[in-house]
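Take a look at this one chain, the form predicted on its own, written out in structure tokens.
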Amino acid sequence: MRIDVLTLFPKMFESPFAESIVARARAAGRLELVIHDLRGWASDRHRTVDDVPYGGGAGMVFTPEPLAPAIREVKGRDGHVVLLSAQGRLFDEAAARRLASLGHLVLVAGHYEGVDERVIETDVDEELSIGDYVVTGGELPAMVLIDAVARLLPGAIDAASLQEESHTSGLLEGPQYTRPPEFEGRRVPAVLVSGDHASIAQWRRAESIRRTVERRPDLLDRADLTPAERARLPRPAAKAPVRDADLIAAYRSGVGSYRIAARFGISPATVRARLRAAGVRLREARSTQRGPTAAEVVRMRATGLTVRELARHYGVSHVTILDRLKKARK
């Protein structure tokens, strides 16, 4: 794999990747990592890369030049361009595995108040965020992404080490123990020293599920569980009912039924039915296409996203995504 990084601070990447797994992957020729100073594409003597935003506001914004020419030159014919941004889709293990299957990544380390939207529309394939918080720039998120992807490359680490890790099957990894067998009066669970490998595997699976239920119940919907395991999960807490007043207020503010449905976790048909029942006169259906174009859906589908992941990404129903894919095949 080749990973190119466009950044304002190339020296930040020197130390983190001089050690450990990423360094070994580079030395073995499994990963080619190239860091580019974005200012190298600036044409003025001050090497300017940003400007004040139109409409006013605090901060600065990356300008289309030199960013767009830099992306196009580094991307070549096969690069997949990722902008590290607080507004991006959450980067997770599934995204790491999807990106690790590609041959060439171009990472753009965002900065300041963001990037001119025209560059995102024409030259960025996807935006990713490492969490729902803000850091000072895209360099640290880019490093996190590189590390998560590099360790998945064939031969980077022992393949067996990847099989039972947290998030590999949608579950957290269970507790681990090592010598001594007793520490400060607390003993290692007896099953782990029993030599019964079937019982050990069963215990680890149960502990993995238990820990996920306790710490990250939000992962359970997508976890790889058998029907019997899922049947034994505790019942989720009941969701607060959606009030008609909230639906009406959202609709009258101009928001469409699809976005309201996504916001409250109900179907668009339910939203419209409840609005009618409440005496709200519904607006005429839009004549223009709703949501992404067929070309946009096909491009993102090619990166490995599922239909439902695409629906969440674009804020539309999975039926809309299927419709766009069908149109693209005609």
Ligand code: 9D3
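Positions refer to the first chain, counted from 1. In this text, the rigid core denotes the largest set of C-alpha atoms whose superposition between the two forms falls within 1.5 Å. All of these numbers come straight from a predicted model, not from anything done at the bench. What changes on going to the form predicted in complex with the ligand:
- Once you line up the core between the two forms, the Cα of residue 300 ends up 2 Å or more from where it was.
- Residue 182 is among the residues whose C-alpha shifts by 2 Å or more between the two forms once the rigid core is aligned.
- Superposed on the core, the two forms differ at residue 246: its CA moves 2 Å or more between the two forms.
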The other form holds:
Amino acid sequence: MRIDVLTLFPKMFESPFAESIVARARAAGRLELVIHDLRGWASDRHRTVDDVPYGGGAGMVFTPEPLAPAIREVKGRDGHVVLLSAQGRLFDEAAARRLASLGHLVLVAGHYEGVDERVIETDVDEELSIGDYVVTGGELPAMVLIDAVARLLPGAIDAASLQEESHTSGLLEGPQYTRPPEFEGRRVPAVLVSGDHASIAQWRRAESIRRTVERRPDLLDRADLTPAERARLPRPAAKAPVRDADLIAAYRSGVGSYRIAARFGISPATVRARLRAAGVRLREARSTQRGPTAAEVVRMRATGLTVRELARHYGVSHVTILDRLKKARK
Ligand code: 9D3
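Since we've got the form predicted on its own here, give me the form predicted in complex with the ligand too.
Once more the chain from above appears, this time first in line as the rest of the complex follows.
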């Protein structure tokens, strides 16, 4: 596999990949990793790579001029281009496996508030985030991705470890112990020193499920559980009850009772009954008109947005937009 990285901070990539699995994969010729300095594509005197955002706002945005040509040059004919960005889909083990099956990756590590959307549209195949927290740039996320992918390349780690990984798939591991058998008065669980391998396997499986339920219940939906194991799971925590104040605020803002019902997972009759009980005067059942009002469309149209762009913005067809514009002219 070949991985090219485009970054403004090439030095950041040196020491993490001088050691570890990635270094071994490189030494063995399984992975060719090439780090490129994006400033090499900046042609002006100041080697500019960023500019202020149109529409205002804090921070800087990667300009298209050096970035698009850099991506095009490095990707060649077969590169799969990944932008590391906080707006990306989540990079998880399934994504790592998918990327590990490709021959050539191009990673773009941003270091600003973002990248000009036109580059993303034409030159980026996918955007990935490593999780819901803010780091200062795309470099560390790119390194995380490289590490997770490199260890999946054939020959990187022994088959037994990968086998065990898929065996416990989707669950957290349970507790581990080693010698001594007693540490500061606490003994290793007796089952682990019993020599009864069936009981040990059963105990480990149960601990693994218990821990997942406690710490990462979000994993259970996709975990590999037998029907019997699934049936024994504690029932999921109840969702927070719907608050009157939220129903009232939504209704007063103009949303209809059917929409509110669908959103909060209760029936329209319940919504109307609770609003009435809370003293809210109910509106006449609304006409079936959806989408923006004529006045809203006219104001946005005046900024220069095209009918097509307006349709996308409001999530309606271009016919609806034309209809509102016609209504406004009357
Ligand atoms: C105004 C909000 N911005 C700053 C708080 C958004 C923002 C800009 C740039 C947030 C992060 C970054 C830099 N981070 C990345 O480029 C990034 C990232 C991340 O922050 N978290 C998880 N995965 C990734 S992948 C790239």
